[in-house]
Every structure is written in C-alpha cells, then in structure tokens.
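Given as structure tokens, the chain that follows is alone and in the form predicted on its own.
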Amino acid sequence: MPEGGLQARLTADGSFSLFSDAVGEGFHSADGALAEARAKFVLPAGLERFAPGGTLQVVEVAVGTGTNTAALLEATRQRGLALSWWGLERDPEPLRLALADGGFRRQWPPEVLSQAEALGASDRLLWGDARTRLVDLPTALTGACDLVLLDAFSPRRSPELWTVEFLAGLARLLAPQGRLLTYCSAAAVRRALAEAGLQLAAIRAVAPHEEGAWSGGTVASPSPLASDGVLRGLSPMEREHMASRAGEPYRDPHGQAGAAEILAARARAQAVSGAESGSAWQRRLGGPRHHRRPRTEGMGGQEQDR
C-alpha cells in the first residue's frame, strides 16, 4: 500500500525498491535495486585501491533506502575495510520504510544490517535539503573523502542536486585520488563535473537493460581513472554530447532555487546556445539509447537529454 506517496517494489533481482509518486520515478533500475548498487557504486569505487586495516572516508548523498550504504558496508566488510560515513538525505520515510521491510532486511547479514540500522540513527546522517546541509559536514572532510555517492532522482525530475554549484561541492570533498560515483550519465552532468577540475570516467554497460548503451553511469576524480574492467574513458562521441547543448549544465547560484526554476533557466541557456542539439548530435551520430537508469512500468518512463 503506498505510504508517504512511496510505494514498495520489488526489482527483477528481487531486492527491495520503492517508487514515489510526488516525484514519478523509481529509486533503483528495475533491473534490481542491490544489481544497480554493486554495479554502479561498489564495483566502480575500486576497494581492492585500499589496503585491508584502512578506514575510508565516505559521503553519500541522497541516501534513499539505504541500499547503497548496506552495500557498501558489506564489501568494505569482505575486505577488511572500516567506514567513516557520512549521509546527506532529505526525506527519513525510504530509510524508515526499508528497514521495517522483512524481504530487505533478508538482503543483508545481520552485523550489515545492524551497522545499517546504527548509521541511520546516527548524527553522521544530516537531514534536508543537501544543499544547505553539505555545509554541515565536517571540515576536515575537504578534500578527505575516498568516495562521495550521488543517487539523486534522475536530473530531469530533482536538477537541484546535479547542479553545476552543487557538484562543485562535492568535488572540494574529494581526496586526490578519491572517486565520487553515480548511475547518471547524462552529458549536462558530465560537463558539470569536468567544469569542476575533475576527471571522467564511464562505468561499462552490463545490465541487460543497457545492451547496446554506451555507459552505465559515470565516476570523477581529482586524478586520472585508467580503464580496466569497470571502468572505460569517454569516447570521442560521448564527449562532442557534452560539447552540444544537451551538456548545458543546471544551475542554481544560490542554492535555493526549486526544480521548475531550475529547468526553466536551463531551457532558457540552451535555447540561445550556438551549440548543435542534443536531438540533432543524436541522430548525426547515433547517440546512446540510455543516459540514465530505465523506469519500467510501475518505476517512471526513460527521458533525453535535449
């Protein structure tokens, strides 16, 4: 039954989701909510980079149900890895939601669960708005953090969070070599993360909704990412999207700004850009089928960049 305008799902892999009818999507792929996150955020954070007895430093941003975190747990578990986590989330009803469901609790051992349960009661998650509350991280964070996750609502549906001064943000929280990781493709995103001095990375398409698509998210660091099995640089295509105007970034210089001025604003940027169209530079060149995570029925429609 919903609760909240947030109604429980479960994914293709038969983990836990929830899809929320104020914003009309998805959290997760319907793919599987824990696929998307050891896809998109355990597997591209390389922990076999950390020696086992280290302690990482960790931002999430938009942290949901929780799922990405109890990952994260588990495999930082596996190898001998502690967690100095911080939780950037505005609403508590997915978390709350989450751990009172018996099917995602089943997903979890029970020392993950347990470390799950503690963090989410913690000062160390800071609710609302992520803009005003980024400031409210400790200090000695800048330019710390191993990983910084961002699993927004897509940035059609939630711009406030992939904003060019938002991100910029999130990169002053980065260590030289740390990483920060999210599903999101999409070229106003990329080039919002390039205007912030760091360097890009594809995540490799591997769930079988992305035959055929070009990335599977995306990660930035201050350093250089070298391609391996996970992670693969921009093609030459990929980043003449981020040139067109479809990587006109979102921007809110004030950090206040709602979704719809947002998006009015950009639309307005785009539409005096000398730059070639999303739509046109996707048909000159036969651009990628998915930018974003796919909400099947029941989990919201696909969208364009533009």
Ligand SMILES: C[S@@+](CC[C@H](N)C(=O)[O-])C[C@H]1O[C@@H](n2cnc3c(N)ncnc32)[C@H](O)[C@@H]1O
Contents of the next structure:
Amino acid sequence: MPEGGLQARLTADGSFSLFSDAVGEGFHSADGALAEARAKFVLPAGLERFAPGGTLQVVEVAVGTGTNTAALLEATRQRGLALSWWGLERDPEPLRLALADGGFRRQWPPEVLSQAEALGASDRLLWGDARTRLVDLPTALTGACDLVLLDAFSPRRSPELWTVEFLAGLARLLAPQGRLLTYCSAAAVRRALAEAGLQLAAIRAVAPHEEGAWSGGTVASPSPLASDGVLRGLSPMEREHMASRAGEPYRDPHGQAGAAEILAARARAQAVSGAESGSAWQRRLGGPRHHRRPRTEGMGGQEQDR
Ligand SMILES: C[S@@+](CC[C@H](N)C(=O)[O-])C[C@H]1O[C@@H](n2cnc3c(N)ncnc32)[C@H](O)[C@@H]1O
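Moving on from the form predicted on its own, kindly provide the form predicted in complex with the ligand as a structure.
To see the whole picture, the full complex is given below, headed by that same chain.
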C-alpha cells in the first residue's frame, strides 16, 4: 500500500531525499542521503573483497528512492563488478518522485542513472509487502547473496521489516561470506540477527551526530567479520545491551501483523522479561544517548531506537 504524503527535501550534503508524513520519518539521515548510502551500505559492503569482472548477487529491501541502488551501482561499476540485483519495495511513488527530480538525476553519472532506471522498471523489482514478496525471489538466491541491503524505516515506527521472522528470511539468502547491511544498531534487531545464526559487527560511527553513539549501523554474516577501518566487533557493552530488555526482538509469526500489533506484543514480552531494563542498563553503563540516525523530525528529546 503506498505511504502517501511524501515530501521532497534536500539533505545536508545537497542530495535528494523524502520525508514520509504517514510514518513521521525521513528516508535518510538529514546529514545526507548520498553520504549515508556510501557510509552505511557501500563501504561496509567490502567491495574490495571481489575480483574485478565478477558479478555480485544483491537483494535490496526497501528500495525507496533508489539512492542506495544507484550508489551501489556507481561503486561496483568503478570496480569493474556487475550486479545481479533484486529489490523489494511496497510503494512505487518514492522512486517515481526521485527519478522525476532534476537534482536527484544530476547526482549520478548518466550510465548509472540509466541502469538504475532500467532496474526500477524491470521485473527484478518486486512490488508489494516485502514480507510476502520475499518468497517470490528466485530460489537460486538462497544461500547465494553477496549483499542484502536493509533500509526500512526505524523499528519503533515500522517494526514489520525488523522481526525475527523476516530477518531470518533475509539471513537464509546470504552466501557463506555474504553480508547483510543496515544503518540500524538497535539491540532488538541485533539480537534477532544473532538468533538467525549470523555473526555481527558494528559499522564504525563517522557522522558528527553519531559522536557519543556507539555505532553507525550493523553488518551481519554467516561468517566471522574481521575488524577494519569500516567495521569493528561489538563491544561488551553492546552485547549487554542486546541481552537487556531493549534487546527483546520484534516478532510477527504470521508475517502480516501491523506495526501497532508487533509493538504491543513486544511490550508485553518486555514486561514479563527477567532481563535488565534498557534504561537501567543505560544508567549503569552510561550507554549512548542515541543509536540511530536522526531521520525523525519533531521528536524532541525522545529516545530514538534505531
Ligand atoms: C527509509 S525508506 C527507504 C530508503 C531507500 N533505501 C532510499 O534510498 O530511498 C523505507 C522504504 O520502505 C518501504 N516500505 C515500508 N514498509 C514496507 C514493507 N512492508 N514492504 C516493502 N517496503 C516497505 C517504504 O515505501 C519506503 O520506500
């Protein structure tokens, strides 16, 4: 179902983005849609791991404006890599608005733009609820994806694509050295990824607003992830946070619950959990004030659980 109420906006690096009135959240960090695509998806993808001439198998969840798609196309072309890309997205409007915007079009070399346009118009973009369309991906992708990009709205506003069940479905797509990439550092999401059998690493925080936060996102893989200039292992503090009540995962056993239902079920599970509360943990260990990108406007000092 289309979101409706999408407002175009320029982010701090001059790149095009959208704000969803229905969700109450921006599509990208206000710091920069393009900067975010590169820092949270392209760099942590570790493209240097692949020899030029190869083809990467990629599934992108929540394609939106196609900013991540185009950023990945641009970076892989520069490295002589081809993409075998599949996308999941509910609403055609974000991509339509982006492609109709002159500023967005000027962000990309012509060959990248035309390749992104072609993918967006192809049957490789599966429209509809990603939870139901996931099974329509070719079965050959199971255990074969080099990269899975997950860029849904934040778990607190839109938990549907952050549940144990959906994340387990994405985990099954990954090749042994494959990587699931997301800007999200929420303890509940990390715990669900770990329960899906994946190894975790944090994306090192880079943006100014991330100072005092512990990470700039999460990478998950069936294989251990080495620390480098982009990734680092989870700290003991982060692992404790995952074990606290804040790490209570989102669940959606039938794959069709609405956001309110998923949030209420999680709140009930947290209420009877014997685990330490997230706020007690935060007071004890002096955890980060926030661990998500500031996509939300008008939330004042409320906790923003990315
Ligand atoms: C944060 S935006 C994505 C930003 C995008 N990666 C970009 O570069 O523009 C989240 C996207 O998820 C889509 N979405 C929300 N719920 C969905 C669902 N259940 N299934 C598929 N797409 C969904 C929205 O339509 C929106 O385009």
